[in-house]
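As structure tokens, one chain now follows by itself in the form predicted on its own.
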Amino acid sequence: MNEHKISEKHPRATSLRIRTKLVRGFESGVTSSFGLFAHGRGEAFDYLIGETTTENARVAIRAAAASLLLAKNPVVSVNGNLAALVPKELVKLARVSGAKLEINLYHRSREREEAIARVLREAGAKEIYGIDTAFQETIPEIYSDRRVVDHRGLFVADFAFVPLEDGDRTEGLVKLGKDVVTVDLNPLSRTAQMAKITIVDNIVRTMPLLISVTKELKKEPETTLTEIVTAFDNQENLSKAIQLINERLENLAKREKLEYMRGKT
């Protein structure tokens, strides 16, 4: 389905140009096959939350702009769904911040690397780490090609910024002692559960309220910011998450309830 076909009457209209925007990245070879598999997953949970940037996400998304802008050396870890969804974004969060981009793929080849790099270029990056087999370094306990990292980069940063992570790399990247934020719609993964911030919100919606937060934020002094981070609880942030989910279910679970009960008088 072509983007611009897509009606805005449909009322699935902004998730199908979502999906299309992977599909571009699959047939582009910048979204691997899995990564598809990992994005409906990921919508399975957008259902559940309402499709919509919750108050919670909004105070996350506040602490980790704050994050970001009190890290030494930061970096924004870009992996191939990211490539497809929000690679202008990207590129504007890495400037605002002054964060390092670094391509990172769990489904690792050159040719992936490549495209990644070619779709950051035209969003406007300069520098990109992590194609530069020179720069190779691993990150240990970690058994997936995610464990390889630009010396430059995520092997020593202080700050990481991985949304649409998998579980593996940001427990190894907690353990290495680095401020690990992601972006994740599903409160009860590994990633959400292990990171020191965790914005449960698709990352569509994400991307452009954490630039502007960024962006206000850099007025602020440093006693603001480290406020602000340390008021965050992420298990806090989690739970009110999952409990959200409930309500939504259980009064979803009343009016289907109250439709059949109408339909049976």
Second form
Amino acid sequence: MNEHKISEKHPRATSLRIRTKLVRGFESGVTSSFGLFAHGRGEAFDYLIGETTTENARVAIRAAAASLLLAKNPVVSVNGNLAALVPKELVKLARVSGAKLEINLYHRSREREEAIARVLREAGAKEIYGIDTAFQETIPEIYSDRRVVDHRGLFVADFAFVPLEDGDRTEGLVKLGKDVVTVDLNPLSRTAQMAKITIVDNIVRTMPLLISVTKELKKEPETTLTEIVTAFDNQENLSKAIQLINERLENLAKREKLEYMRGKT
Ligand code: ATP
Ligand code: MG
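Next, report the structure of the form predicted together with adenosine-5'-triphosphate (ATP); the form predicted on its own has already been given.
Every component of the complex follows; first up is the chain already shown.
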């Protein structure tokens, strides 16, 4: 697959470029085959929200940045899709906020962990958690391979940024009392529904915004950050995301009907 062959004029050029990154990630052992399917599910929802960062995603980004800055021990969790799509941005967010970077895979393998660690190091990461077996800890609240976390990272974290996450793990982390923040294009997923803050947006659009809002909010006092977090209601925000999809579809359906009728006359 050659990125240069994607024409700028192609209506889905951006989407195709993202796919190319994931295919490359898959070929280099960073992304799992299941990760490719997960992306497909996300893409479908991106289509429905209009492939743009919505106003309510921006509200969630602000709440996520404030919550991240308030955390005492934040962790940014990295999986194969994230390493293929936004490695530099993850490293930057961790640096700006003082969060730890931890690799946590749903389909674990030593090779994939190492491939992801390599990508993160190339992106500028100095310290990477989650790969040193000496610090492995098992969380009984999680029923998958992802129950293994780093004793110095997610195990003791008060805040977990877990974009593109599986529902079982999110539930486990929420049960452990951590502030879970996610990025998930599907407002109906279990992760989206269970997290404290859900940014319904494509990770590639969210990350640069999240970094710049975090930088901006760093200048604000704790009281302002607390106000932002308290004012945010995830259920309300998710309802708005679903409503937006609903309205878009209704409008598109009407337009299609009109065009169909026009064709008849
Ligand atoms: P859940 O387990 O939370 O119910 P799921 O089983 O439907 O979700 P998973 O594969 O476990 O899906 O989780 C991956 C999630 O990441 C999906 O909800 C998918 O929509 C979302 N996703 C995939 N690619 C992206 C992306 N580029 N940006 C944002 N979200 C994405
Ligand atoms: Mg799942």
